[in-house]
Amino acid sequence: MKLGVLFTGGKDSTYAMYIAKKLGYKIACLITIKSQNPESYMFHTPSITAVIKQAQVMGLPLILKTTAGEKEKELKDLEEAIKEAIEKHKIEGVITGAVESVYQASRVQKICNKLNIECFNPLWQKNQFELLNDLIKNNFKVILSGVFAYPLNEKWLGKVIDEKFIEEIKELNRKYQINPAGEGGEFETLVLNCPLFKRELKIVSKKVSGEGNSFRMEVELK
């Protein structure tokens, strides 16, 4: 079965694609929505244009669409992007990196039902500490590109998800109920390397913005 990936450049959509490929699915394209609303309900926003370089090192075509990011209206833009993938790349379904967000998963499923294609959520309800450990075990190099909850701050930007990170996030989960995989919107991530990439991506420049416990990092990759 040929599938498109609803791709953010972060850990969940990339790892979901990795699992699907291991299960024998053919990855036909990446589908990314760039939201002009940093508070988008549906879409990952920090360093979203990094998907262009990520697509290149995976050798996959990318459908990149912009949305104003208005709630519910942005779903129409996603539907149009999926339609384009069906026409151009003959996909029969999409892969999502949904882990816990019923809001996101249900709305993608509704679009898939309407377009009569499959919706594959390989990470759905996965234990989140297990997910973080699996990333390390499978040689994913993942960094934080955004933080949006107390007590996270600017110092967490660029932090690599490794064994030390897992220990730190365990403590924050215990003390402050920070979701270990960022499923409550506490943080966003960016994949710099994984088995799907032909080579590791390097950060050549970065721009940090924000205040308090809300910071984002926009990067340029090579």
Second form
Amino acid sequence: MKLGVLFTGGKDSTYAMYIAKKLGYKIACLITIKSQNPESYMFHTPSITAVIKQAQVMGLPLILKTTAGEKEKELKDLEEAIKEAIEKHKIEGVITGAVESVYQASRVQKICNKLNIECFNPLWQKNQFELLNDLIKNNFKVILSGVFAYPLNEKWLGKVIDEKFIEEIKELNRKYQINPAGEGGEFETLVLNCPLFKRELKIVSKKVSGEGNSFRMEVELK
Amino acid sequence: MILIINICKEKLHYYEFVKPIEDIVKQDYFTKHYKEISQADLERASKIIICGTSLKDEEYLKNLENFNWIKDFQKPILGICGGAQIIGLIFGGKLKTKTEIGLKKVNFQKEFLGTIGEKEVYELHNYYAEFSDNFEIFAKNELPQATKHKSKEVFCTLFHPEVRQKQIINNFANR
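Could you drop in the structure for the form predicted in complex with its partner chain? We only have the form predicted alone so far.
Next comes the full complex, this chain leading.
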């Protein structure tokens, strides 16, 4: 079965794709929605330049759509992008990295049901620490590219998800209820390397913006 | 030992519809696909949970003969979504079409595996079973959402308790 991945460049959509590939599913394309609304409930705010590089090192075509990020309009834009993937790449289903968000998952389910294609959420309801440990075990190199909750600050940007990170986030989970996988939007991640990549991506330059407990890091990769 | 039954046509859906239930049950379970269940599995099982599957997957409905054992099974069963449809049909109910996707409020008029009153549940179905008179409805919106066989320990939820109302699975596993 040929599948498209709703891809953000972060750990969840990349790891979901990895599980599918390991089971023998064919990944036909990546679908990325760039929302111009940083408050969007539906979409993370992916670094577009990073996603383009990630698609290149996976040798996958990328369908890239920009949405203004207005509540129902952004769903229409997502539907159009999936339609394009069906027409161009003959996909019969999509994979998402949804873990906990019924808001995101049910909206993608509705679109897939309307378009009569399968919807796969291989990380659905997965234990957050199990997910972080799986990333390490499977040689994913993942960094934090955005932080959005107290007590996280700009010092966390660029941190690699490793055993030490898991210990630190466990402590923050205990003290401040920070979700260990960033599912509450506490942080966003960027995958620099994983078994799906032909080579590791290197950070050439970075630009940090934000204030207080909300920072984002835009990176140039090569 | 609880037998968890996978009804998914696609291998990748195991992670979405079966593993979350294994994670709630945690111990003392074994998992089998419905096409691979043997008489020995049914004897070994102290209870059975039949999981759901994706909106587009209708294969289980074409293979209902694989579930004829349900009629004579004397130990507790919990059917979830597609699993509930299978149980309903095996006990003489009718398959009906109605799509529900996402969170819904449902009123449990009677206690159902430790759950009572108005609760939020997660729905993901294009079909439901209209149950025969052998079943009592414990919770409903416009559809029967939680039902139990009147004389058997056979429980059904049209919604997915592995997403919201996880205690239903825990209470079934530990009763």
